[in-house]
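What follows is one chain in structure tokens, specifically the form predicted on its own.
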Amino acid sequence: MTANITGFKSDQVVLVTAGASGIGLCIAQTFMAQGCKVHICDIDSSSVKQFTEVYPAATASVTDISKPVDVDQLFEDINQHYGKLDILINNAGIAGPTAAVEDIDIDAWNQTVNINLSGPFYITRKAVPLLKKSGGGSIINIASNAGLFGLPLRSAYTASKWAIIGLTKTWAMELGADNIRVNALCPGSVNGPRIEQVIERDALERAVSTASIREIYQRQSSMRLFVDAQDVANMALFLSSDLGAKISGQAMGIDGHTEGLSNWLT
């Protein structure tokens, strides 16, 4: 169910990086929903060019956020557009390879990092400015809950998450004077085609069944339960508006509480 929140102004403008599916997607749909301008970038030109089709009060762009120029291209258009910014959601991310430390590829760490880690920079050092026009703003990072635990057999997505968790916190400490409040958002699995996608590769590596495997990831809740994108939506939401005003620099669990990434079939 979408959150109903009052307090958002119709001319505010969001930015959603991975937006025109998944997660990324129903957080568009969520602030749209409140009224908010939404511009959305994806390096899938096709869903990109579905998107804009299916809603087309708003803006997108093909960006491959681990690119410099992309995001620079990105920023023109949304100067063009609108010519400010309030809500930054850094959503765009890959899970990465899934093998033991000493039989992950080079390529394929580098890739993770530079999407995951490399990407938010490149997209916050440029929202930054146009945040502080605006007179403050967002900023919500989707991490992981592996960003606040150990993940067997996924150390470039690990790596990766608890580094945006150390982004988050530092820069909530330099914004917060300029209000811009800074969060992270760390989802346990996420129903949907990606966590499916993880899981038979991780039964794959494991040579065990994907019904072995989705049984682990949902004993790591103490819900024994996978979330929903509108659950991530809606505290991108909560913490964006004025009810989440006063929050900034936290790393928010969004799981039925974790017990632990670690109980794997031995």
Given for the second form:
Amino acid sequence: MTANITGFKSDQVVLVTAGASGIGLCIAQTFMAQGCKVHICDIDSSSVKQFTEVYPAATASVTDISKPVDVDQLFEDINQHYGKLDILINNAGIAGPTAAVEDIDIDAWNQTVNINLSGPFYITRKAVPLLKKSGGGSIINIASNAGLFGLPLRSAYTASKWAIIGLTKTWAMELGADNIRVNALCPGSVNGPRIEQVIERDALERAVSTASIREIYQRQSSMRLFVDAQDVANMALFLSSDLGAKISGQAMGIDGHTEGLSNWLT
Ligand code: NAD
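Switching conditions: you have the form predicted on its own, so give me the form predicted together with ligand NAD.
Starting with the chain above, the whole complex follows.
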């Protein structure tokens, strides 16, 4: 169910990274439904083209957030279109390798850290001056429940998501006096194509069925569930509204309460 917050300030400019598909697209749609001016970026040019065709009122850039030169161009585009920014959703992130620590490919490690950790840093350092100019704002970092627990066979992903929670708390401290709130969302498994790929890779690595991996993932949640992208988008909207005006520096589970991410089969 889509949240609809009465009195949400609809003239706000929102940047959603990796907004052309998955959770980011759902977040973009949710803010657009509130009347916000939404700019998305994504590395996938065909998804960006499709997005701008479906949502002509929104704007978009083709951006690899792990490349500072791309991020500079993204902010030139935002400045040209709007000259301001009120809400930043650092959503882009990849699953990274599924492998035991001794088997992780170094390039795959670096790619995961570059996109999941350095990317949000490159974006945020350019966004903060604009948020300050707006007199305040909301930064939402999409972390994961893997930012709150250990997760076997996902070292690079887990490291990058713990790190983004550290940045969330640090930035909340640095920016609180400027009326900029910074929070992290920690979804559990989110229904959609990405979790299906994660399940398939995990099943392959362990030589077991995808059904047993899915059952393990579901049992990690007290409520025995996977969440939907809309659940994540609704919390991003709440935290960016006046209802969330005094919430900062938090890492919030959206996961039916994760008890732990131990996924050993025996
Ligand atoms: P996804 O794999 O569906 O990817 C969404 C988009 O990211 C795609 O459009 C892709 O083109 C874009 N992208 C990939 N690399 C990029 C880059 N370098 N620069 C810009 N765009 C790039 O992902 P998702 O499931 O929508 O996940 C979104 C966020 O939520 C990620 O940070 C992810 O770690 C987090 N998350 C996802 C789940 C889940 O189960 N799907 C669970 C917890 C947290």
